[in-house]
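First, one chain by itself in structure tokens, the form predicted alone.
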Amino acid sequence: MTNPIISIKNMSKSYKDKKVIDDLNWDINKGDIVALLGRNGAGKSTLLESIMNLRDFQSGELTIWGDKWQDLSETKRAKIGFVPQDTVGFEWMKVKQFLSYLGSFFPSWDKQYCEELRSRWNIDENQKVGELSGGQSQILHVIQAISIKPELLILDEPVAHLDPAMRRQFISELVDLSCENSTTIIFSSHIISDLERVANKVVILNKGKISQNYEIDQLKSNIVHMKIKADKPLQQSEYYSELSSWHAFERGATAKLLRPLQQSIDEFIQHAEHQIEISPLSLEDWYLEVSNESY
């Protein structure tokens, strides 16, 4: 068993009275993908800039690599690339300034790439870094990021500002990247269909602890929507006790599963005592109700 890249143990961050970060513990692992999801204010924010040294936190150990951040070596911090939610700073610069000055810090950037990638995503190097749009921004802070072929990536809401075109070519970089270089990413957002595409791994921050740890492709297979049939209103029972928005109904009940059983899905119909259809439940789907069911 390989030691997790990122290994957090109780972790606390208060700020003021609001406990943001609550006796967290948190291991990611070489190569994963994984995709951080919350509400606003669940502390994603504070987890990805505690994880890069830009908050303090109360309590709790932290290492990248077995290390302690102020032990951690200027290579392996070379080796980080991180995008924040508000990219500010160098507004003054023009594109071309900006990513050779930034480029220059890291000993693995990639300038030839970098250029690729700036003329793909159509970003003009004479323009200032102030007048670009809020989607161009964003993208250039990624270009910076992944041309330095980061072994950790981490990223505050990358897409939110870019539009379905650009989101898909931005999944697409990710999934070269992962794929070229073994990069293990954390990214956040709220945008369900486009974390579906790249991720392998699936955590739900909620109200400072980890609520939700899954491999996508586990989790996918054990969530769906349930019909139980029956000659009557159905209460739920102890049997059914497992699923979640219940609703009674003339003829029987509906349920969904949103979390996987002890059994498979298969025995769980087979042992039932009443008839049960089901249909896939998506990953949207799935991360609505398991939020709502939190608050």
The other form holds:
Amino acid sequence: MTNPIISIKNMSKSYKDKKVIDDLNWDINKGDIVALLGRNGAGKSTLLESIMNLRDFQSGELTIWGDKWQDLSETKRAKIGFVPQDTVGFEWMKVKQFLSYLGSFFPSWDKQYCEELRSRWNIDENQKVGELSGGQSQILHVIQAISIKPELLILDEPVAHLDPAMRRQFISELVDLSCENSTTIIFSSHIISDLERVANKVVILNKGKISQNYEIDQLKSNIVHMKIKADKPLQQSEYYSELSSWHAFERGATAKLLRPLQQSIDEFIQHAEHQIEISPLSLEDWYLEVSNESY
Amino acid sequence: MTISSTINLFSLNVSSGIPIYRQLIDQIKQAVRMGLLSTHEQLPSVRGLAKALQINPMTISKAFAQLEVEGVLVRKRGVGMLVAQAKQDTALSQKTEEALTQFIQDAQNDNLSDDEISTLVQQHLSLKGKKTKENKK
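Next up, the form predicted together with the partner chain. The previous block was the form predicted alone.
And the full complex, kicking off with our chain again.
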């Protein structure tokens, strides 16, 4: 097992007496593309900003490539790209000035790639940053962050202001980055569709803790909707205790399996007393169920 | 086979409950079975296909690895993934093929929809699973 790129141990942070990050543990491995989900106020931005050393946390430990921020070399720091949720500042600069100014801080800045991205996204280099639309401004910051050819890229709600076509194009930029540089990517989002194309892991943050952390493929093979056949209304018994959204019918019941079981679903069905038929559950349905039950 | 023509073999539904790598596996198998991909034909690289299909390269690697284990593809050093020689047992025997055609025809005569036929088969498969288990007891 290789060492994780980011390792967080027992991180806690409070604003006054409200815990925002609560004894959080999280490892992120090289090449992972992680979708960080969670309701508003779950602590996503605080967590990402803490990883980026933009916020202090009161206890716990954070290492990136094995080093704490203060020990992280300039070269390594310059390999980390970050796009915050609210991209403000530099409104008076022209797009080309903005990009060349920020590019000057990064040794690995790829001017040609940056230019390619800017024209692919149809952003006028002579327009003022402050005059761009919400979506364009967001993309400009993404362009800036990926033009450094980052090894680690952290994006806070990168698609919030993008229309579906832009979202798809954004996804394909991430795929390119992952193919060319094996970039490790973490992005927070509320939009479940599309993320499945690119993310291999999904993590849900709830009340400052990681409540779910799965490989998407493994998760999708293990979450299902179940129809259970019986000759009378069926109440949830011990065997079915791990199922959620139980609903009894005249002859049987329906339920959802939201977390992988110890055994495979086939085994579960074979050992059940009743006849069970399953249908796949989409990640979106899963997310809604899971975030509602723990809210 | 070029990337631009290969991507036409796929119709991925990313938000369905079926993992994307599973869909890739099924659709490549289907293309091989139907002869759209022929023996020794070379598939595009993982990166090429990931970019063209706009999905995570790990997903493609995973599908390729599984297809290699199942003997559908072979990995050739320095070249990439090739379609393997079709195994005898992957093709349906004539008897099964005929029985299947007959069964579908009968079911359609009974006014069953495609979905209903498919559910019926699923049901019988899971019943069979139960029976095998009971026999073991």
